[in-house]
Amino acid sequence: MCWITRQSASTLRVTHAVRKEGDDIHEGALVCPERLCQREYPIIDGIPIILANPASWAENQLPYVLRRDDLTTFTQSILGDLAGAGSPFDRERGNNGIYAHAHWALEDPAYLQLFRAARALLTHPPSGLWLDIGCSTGRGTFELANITSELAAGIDLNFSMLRLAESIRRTGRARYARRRVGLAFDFVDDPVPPFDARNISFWCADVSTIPFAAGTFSGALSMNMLDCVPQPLQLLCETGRVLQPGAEAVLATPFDWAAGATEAAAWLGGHGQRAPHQGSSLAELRRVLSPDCQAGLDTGLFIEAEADDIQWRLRTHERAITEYQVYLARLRRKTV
């Protein structure tokens, strides 16, 4: 996506809709119309792809986009033997089947408990256009479509676990593999709640390039993905970037850094622990998004109010669950 594009809020063309579904396209493309772009993004399952380097995009994730999804279970189950423990098809599985347990399972599944502390902490319900940032297999979306009964768009970098979201907006079930133990997975195929299919959109985009417009929303919602890209403070700023002057925003995070998604030099606070915050990343945030911060850096947010120790928990397989407790955050646009 060129910065062109970006600043100037240039509008994405549809060139090619090869694919559809009443208003819907399934595949296509669309095109940046500044002269001096004129780069394409596809749309692939119904998901644009608007990332500053799609090709790259492309090489590391053209396996999980050219997934079959017609195949039995019975068949899925005998490739995940051959494919074995730790494969790409392994790790695919698995990490779907974790979040998509999380937003979708019937008995009250776990992100419902962190969505509703989010709500909770807002001055009033969200109304408007709305982003989740980093949406996963899409709940906090479909819940924030409800609520507003407006457009709510969710954004996410892993195709694999946007193609669920989507296929979950057109067909209004949740189909994914749980890990049951080692290599034996149970195939779930549940309804969800009734939504609105038109009010909700997801797109392949970086959050921390985030493919809108400054001022396009009424609010946002970041739920555990601070300390899940590379750069924090960008994604920090972002988000502070596309939001309307005043609006909210909630920030979840557990604060669970992982050299494998943030280099510890990036991670706040959280890497030197003689450090004047002695590796708090709660107290560098807080440093960070205070009203009268003097980092040099101003994300245009602050923080208004705070929750902690919100239970998060993650089922990975049947024997085993991760537990967490999440710092919530509600951040306000600054004005000027």
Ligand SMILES: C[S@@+](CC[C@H](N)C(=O)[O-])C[C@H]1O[C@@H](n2cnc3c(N)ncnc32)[C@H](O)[C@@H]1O
Second form
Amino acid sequence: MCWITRQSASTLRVTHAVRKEGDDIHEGALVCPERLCQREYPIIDGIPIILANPASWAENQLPYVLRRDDLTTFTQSILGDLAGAGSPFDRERGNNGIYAHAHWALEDPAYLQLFRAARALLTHPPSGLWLDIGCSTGRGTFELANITSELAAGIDLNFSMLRLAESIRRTGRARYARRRVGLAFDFVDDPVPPFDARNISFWCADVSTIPFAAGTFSGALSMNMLDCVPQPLQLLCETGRVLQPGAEAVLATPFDWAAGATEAAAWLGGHGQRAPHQGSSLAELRRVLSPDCQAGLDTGLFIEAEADDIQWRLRTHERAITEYQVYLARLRRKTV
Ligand SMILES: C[S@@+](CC[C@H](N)C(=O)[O-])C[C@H]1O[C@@H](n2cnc3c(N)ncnc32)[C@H](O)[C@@H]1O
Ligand SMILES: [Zn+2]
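Please give the other form, namely the form predicted in complex with the named molecule, since only the form predicted on its own has been shown so far.
Now the complete complex, all chains and molecules, led by this one.
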């Protein structure tokens, strides 16, 4: 994305490919061709990092980028004990394991149930270029690519999760550590269902400033994202902006608001129960995404169909699972 001209990331040119394998660039750089801009973006481990504000991202993500991934599972388990509970290392592999399990567990991963419910809401099977907003370890992007048989792009800020998604794309295997109990982890190395690696790409990008031009995508998935970002309304606006007029998107959310992710003033519902919506997140979302939105901010999207109480679960360790009842909506990009 050129932050000056708002041109799409697809206009960026590869200037350096310092580590390559076939057509894949593992390390290199892209540059914005705009004469006045010429901004450079790195590609690391096959993932372009396209951010308006890379310094603030680097502050918490650089340790993931620099983390070596060649240590044996033996050494990783020792380091896990040394670093201790709640350490950055513990949080990183715990979190990766939670989402990798939800996306890639061999027997009916929770994510597939959610994806099937999302697909059932669409009027047509996805086709054309689709975007998986907040792709985490990538299952949604893989599923989209399999259906559209065109390019599916997954974007996320978390480099550790993206690296896992990209390594699954490259190797066809999901390799990750999953918490068993406390600091004891099981190491998983499972095959994943067939896919065409050429149709899948992962980008390190912020969902509140998506690095693609207006109208780039034929459709989008926004699964469990609304309650994870500092500005939920901004997420909806960006989703609307990058969709083609008339395009469909599926939004899924358990409205699991938490102050650590979103300050309460920005929640949709979940507060202000004296207001007409009585604190209902669903009522507030419907108001914001009504065809004649009165919110003072038009996202360009409206709700066209809904499904509710769809099961979603996250396994935190072998004896703990958090269950959610997720609300799903099919959104349509307005044509005017
Ligand atoms: C609750 S998870 C949902 C992941 C996936 N869509 C799913 O349903 O399993 C939220 C994801 O959003 C990512 N995320 C949070 N804020 C983001 C932002 N501002 N830009 C990009 N990704 C973000 C996190 O890294 C995480 O992968
Ligand atoms: Zn530029």
